[in-house]
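Given as structure tokens, the chain that follows is alone and in the form predicted alone.
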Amino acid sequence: MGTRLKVLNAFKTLHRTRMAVFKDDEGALLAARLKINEEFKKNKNETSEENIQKMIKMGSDVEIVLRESVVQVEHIGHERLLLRPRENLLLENVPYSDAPRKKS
């Protein structure tokens, strides 16, 4: 795959991830869109193949962090928050405990 297609693929993947991660949050959607577009426009005249590959790798790493680490939280009153995890973040249903588990 050509470098131009790899860059375009990274750009599209970041925007798709942004749409999934910040769903229903217009402010975060707009901020993420502006930041993604700004970074790609800032580097659009880059000609060094090595630097372009590094930037593609960084974009891929950012996409992974967004997809796997970011959750939405909404204030729903005084001292109350509503957590809206995405389906792929719900891996197991183990209750939280401060005490360490006893080995059996």
The other form holds:
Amino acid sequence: MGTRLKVLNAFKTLHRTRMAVFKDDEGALLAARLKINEEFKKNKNETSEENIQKMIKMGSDVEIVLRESVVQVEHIGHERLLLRPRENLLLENVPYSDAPRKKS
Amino acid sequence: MAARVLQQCVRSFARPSLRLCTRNVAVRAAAAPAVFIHRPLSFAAESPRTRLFGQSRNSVGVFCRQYGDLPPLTLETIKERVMYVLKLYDKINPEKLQTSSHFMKDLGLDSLDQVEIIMAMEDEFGFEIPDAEAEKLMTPEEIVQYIADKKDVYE
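Would you mind giving the form predicted in complex with the partner chain, to go alongside the form predicted alone above?
Full complex below, order starting with the chain above.
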């Protein structure tokens, strides 16, 4: 049925985002994987359609937050950090405009 | 056109290079399934040929094109890789695993675990499996068949 497919889809996209966001960080990857699996298994026997939809929405919100707001930073040597931004997080180099022009 | 140029080089080179050239042409003209058998020949032929061509590069030039690709898939190698990935999955007992073991009935996994397994297969073989078809793959044998279908592997 459709809902089941949506739940599995949400599960898959969450794991794919986890792999992209925590790339090369084995500890964080494992912790995130266990957390995702735990949360999904906790609500495995939910039957109310409304609750399932809410949980699917929660899952996709978590995925968006992970993808857009979490960046990886690596410790390099002593007291130095290296930022590892993903492609979609880099912005165009335009000067900041307090009152942006409205697109007509 | 390549055959004509090769004929010209044949007249100017000794007999050993003629054998190497025609064999290389045969390799390129053969269809993909035959390449796996001919490939060791073309590898053996390559170093002496390039040495011979290298000697008079300014007169003839390089006109045999080489392509790079992964080694061709066979049903055996697909099966080995699928079983290897499954044995690495922590919720599967490697002793109980066989090609015909059903994930849900024999190995006691649920649909979420099956999604994780299919994701691991996607990462191993490097191509996406759509969800609608992924949820039908319930045994390692079915996964091997599906990958062989998608990658055009016959035997």
